[in-house]
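Given next, in C-alpha cells, is a single chain: the form predicted alone.
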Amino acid sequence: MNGRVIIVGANQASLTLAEFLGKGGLDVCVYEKEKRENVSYDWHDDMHPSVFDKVGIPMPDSSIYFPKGDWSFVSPDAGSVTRIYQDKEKVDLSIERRKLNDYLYNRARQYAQFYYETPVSGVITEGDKVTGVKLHDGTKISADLVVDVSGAQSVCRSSLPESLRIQRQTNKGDLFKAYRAFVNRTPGVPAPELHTNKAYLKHLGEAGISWCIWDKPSDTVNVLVGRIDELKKQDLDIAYKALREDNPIIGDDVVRGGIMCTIPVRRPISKMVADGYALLGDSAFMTIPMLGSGMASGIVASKILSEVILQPCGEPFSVENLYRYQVRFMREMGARFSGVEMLKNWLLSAPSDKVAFLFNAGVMSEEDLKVSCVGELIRLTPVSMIQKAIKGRKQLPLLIKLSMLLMRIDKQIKIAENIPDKYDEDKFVDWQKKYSKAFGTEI
C-alpha cells in the first residue's frame, strides 16, 4: 500500500500504530514535541497483560512491570474501607510507562521515521479534508493521513474547521487535574499488610479522588491527589496532609514524579475521523472514566485503526473507510466507557453523605467496584436488586435514584452501540446528538 501517514505524538498507542502501518508498507512519520527520553510520564500505570496478545506484540521483559495489588476503597466519610479481591485472570500489571515506550519505540523505529523535539502547531485543511500538519516553526508537511495522538488538549483537534463536527475543545468535567508523586516510605513505619492500594472516593468531600499505594518492588509510596477540572494548591496541601495523617508510611522525600498532570475522564469523543484524519488515545478520550487509565484502550484502538487502513473498504484515508475504526472501537469498548462516565459523574456530584451511605451500608458492593475499575458496568439481577433494597432500606429514595441511574446507563450504552454501521452524514449526526444528549452537550 502507498501513502504517507503523519502521527502526532509518540506515546504507547502512537508507537504501536507506527509499527503496524510501517510494516504494511506505508510511509510513516512520527512528530513529537518532547525529547525521546522525556516522552510519557515517569511512573507506572496499569494494563492487563492480555493486551499484548490481543494486538500481536510479545510481552516485554518482566523487569518493567509487576502485578498490581487489590484496590481498597475508602468511603467519603472514612466510615468503611472496601477491599476488592480481583479475579486472578483480571489482575492488571503495573507497567513503567517510559520503559514500555522504549520497548515499543525499538520495535517501531524499523518501520517509521521519528522526529523528536519537533512540535506540531496544527493541521492543514482543504475544505473538509485534512491534508497535512504545520510545525511550530511554520513548516508545512503534507500527508494522506494525520493521526492525532497528541493528548486531551490537542492542538491538532483545536485547529480543525467547525464544519467537521469534531469537538475541538474540552468541556467542563472532561479533565482530571492531579498531583502524583512517588515518595520514600517513612523509616521505621511498617508497610501495610491488607490495604496496600487505598483509594479515597470524594476525598474530603471534593469532586475527585486521592490514593496512597505501597509499591512493594521499589518500597516507595505512590501518592495521588486529583480533582475534576481544577486542583488549587491550598486544596492539594490540605488533601496531602490528610493522606499523610491516615497513611504514616508516606515519607518526606519525592523519589520521582511530584508533578501536576491532566487526564481525560470522560466518554470517547463522538466523532473520531474525517477525510485524512483520525483521533487516537487521549486525543479521542479513550481512557476509562472512573480511573483515567488509557494505555490498554489506546493500544487496542491502534490495532483496530491499522486493520481498517490496511484492509480498506474503498479509499483507505476517506472518512467513509476510517469511520469503520470508530464503529469497531465504540462497540468493543467505547460504548461501555460512556456508561462508566455516567456513573462517575453521579458519584462525584451526589452529596458526600449519600455516597458514604451506599458504601457503608454495602449497597455499593465489592463486585460493583470491581467491575467499575476495569471499565465494565454494574448489572442488576433480581437477586442483587433485593439484596440492595434490604441493605439500603433506610435510604430508599436514594436507592431508587441509583436504580434509575443504572437504567439510564444501560440506555446510554445501547445508544452508543447503535452507531450507524456505515458513514452517512445525516444518520451519523442524528446518532451523534443522541450519544451526547445525556451529558448536556451536542457533540
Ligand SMILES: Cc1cc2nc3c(=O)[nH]c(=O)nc-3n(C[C@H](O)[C@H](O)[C@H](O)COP(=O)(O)OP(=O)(O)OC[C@H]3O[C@@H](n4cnc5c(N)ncnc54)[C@H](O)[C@@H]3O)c2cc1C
The other form holds:
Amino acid sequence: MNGRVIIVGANQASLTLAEFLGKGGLDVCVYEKEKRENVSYDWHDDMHPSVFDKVGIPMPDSSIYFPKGDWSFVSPDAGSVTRIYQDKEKVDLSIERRKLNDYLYNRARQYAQFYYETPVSGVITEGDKVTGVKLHDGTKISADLVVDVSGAQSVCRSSLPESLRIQRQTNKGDLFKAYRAFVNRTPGVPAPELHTNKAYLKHLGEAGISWCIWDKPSDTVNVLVGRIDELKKQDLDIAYKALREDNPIIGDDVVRGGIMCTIPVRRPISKMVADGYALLGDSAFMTIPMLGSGMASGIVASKILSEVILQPCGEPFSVENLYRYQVRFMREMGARFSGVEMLKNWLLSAPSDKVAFLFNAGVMSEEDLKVSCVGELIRLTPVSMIQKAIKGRKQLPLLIKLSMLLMRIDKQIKIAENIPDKYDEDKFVDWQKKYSKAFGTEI
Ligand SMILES: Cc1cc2nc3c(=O)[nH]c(=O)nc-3n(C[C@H](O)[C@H](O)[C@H](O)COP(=O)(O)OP(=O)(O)OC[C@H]3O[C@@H](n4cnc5c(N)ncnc54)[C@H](O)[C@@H]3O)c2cc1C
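Instead of the form predicted alone shown above, give the structure for the form predicted together with the named molecule, please.
Complete assembly follows, chain above in first position.
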C-alpha cells in the first residue's frame, strides 16, 4: 500500500503502530520531542503478557519483567486491609518501561524513520482535513495521515478545528496528577510478608489514591501519591508523611523517579478520527479509568488501527474508513472503560465514611476487588446481591444507591457499544451526545 504516515510520539503504542504500518508498505515517519533514551518512564509498570500474543509480537526477554505482587487495599479510614489473591492467569507483569521501549523500537526502526528531539507544534489542516504537521521550528510536513500518540495533553489535538467535534482540551476530573518515586528500603526494617503491595483508596479522605509497594527483585520501595486534577505540594507532603508512618520500610533515598506525572483517568475520547487523522493511546484517553493503565489498550488499539488502514473499506485515510477503528475499539474495550469511569467518579465523590463502610463491612468483596484490578466491572449475581444486602444491611440507602449506579453503568456501556456501524455525520453526532451525556458534556 502507498501513503505517507506521520506518527507523533514514540512510546509503546506508537512503536507498535510504526512497525505494523511500515511492514504493510507505508512510508512511516515518527516525530518525538524527547531524546530516544529518555522516552517512557525510568521505572517498571504493569501489563498483562497476553497483549504480545494478541498483537503478534513475541514476548520480550524475561530479564525485563517480573510477576506483579497482589494488591492489599486499605480502606479510606484505614479500618480494614483486604488482600486479594489474583487468579494466576490474570496476574500482570511488571515491565521495565525503557527496556520495553528499546525492544519495540528495535523491531520498528527497520520499517519507519525516527526523528527524536523533534517536537511537533500542531497539525496542518485544510478545511476539516488534516494534511500534515508543523514542527516546533516552523517546518511544515505533509502526510496522508497523522496519528497522534502524543499523550493526554496533546498539542496536536488542541490545534484541531472546533468543527471536527474532537475534544481539544481535557475537562475537570479527567487527569490524575501523581508523584512517583522508588526509594531504598530503610536499613534494618524487615520487608513485609503479607501486604507487599498496599493501595490506599481515598487516602486521608482525598480524591485519589496512594500506594506503597515493596519490590522484591530490587529490594526497593515503589511509592505513589496521586490526586485527581491537582496534587498540591502541601497535600503531597502530608500524604507522604502518613505513608511513611504506616510503612517504615520507606527509606530516605530516591533511587528512581521522584517526579510528578499525569495519567488520564476518564472514558475514551468520543471522536477518535477525522479525514487524515487518528488519535491513539493516552491522547485518545485509552487508559482504564480506575487504574490508569494504558499500555495494553494502546498497543491493542495500534493493531486495530493498522488493520483498518491496511485492509481499507474505500479510501484508507478517510474519516469513513478510519472510523471503523473507533467502532472496534469501543466495542472491544472502550465501552467498558466508560462504565469504569462512572464507578470511579462515584467512589471518588462518595463520602469517605460510606466508601470505608463498603470495604470494612465486606460489601466490596475480595472477588469484586480482583475484577476491578484488571479493569473489569463488578457483576452482581442473585447470590452476590443477597450476600451484599446481608453485609450492608446497616446502610441500606447506600446499597440502593450502589445498585442504581450499577444499572446506570450497564446503560452507559450499552450506549457506547451502540456506536453506529458506519460513519454518518448526523447519526454519529447523535451517538456522541448520548455517550457523553452521563458525564455532563456534549462531546
Ligand atoms: C505513575 C504512572 C504509573 C502508570 N502505571 C501504569 C501501569 O502500571 N500500566 C499501564 O499500562 N500504564 C500505566 N501508566 C499509564 C501509561 O504510562 C500510559 O497509559 C502509556 O504510556 C500511554 O502510552 P502512549 O503510547 O499513548 O504514549 P505516552 O506515554 O502518552 O507518550 C507520549 C509520547 O509523545 C511524546 N510527545 C508529546 N508531545 C509531543 C510533541 N508535541 N511532539 C513530539 N512528541 C511529543 C512524549 O515525549 C512521549 O514520549 C502509568 C502512568 C503513570 C504516570
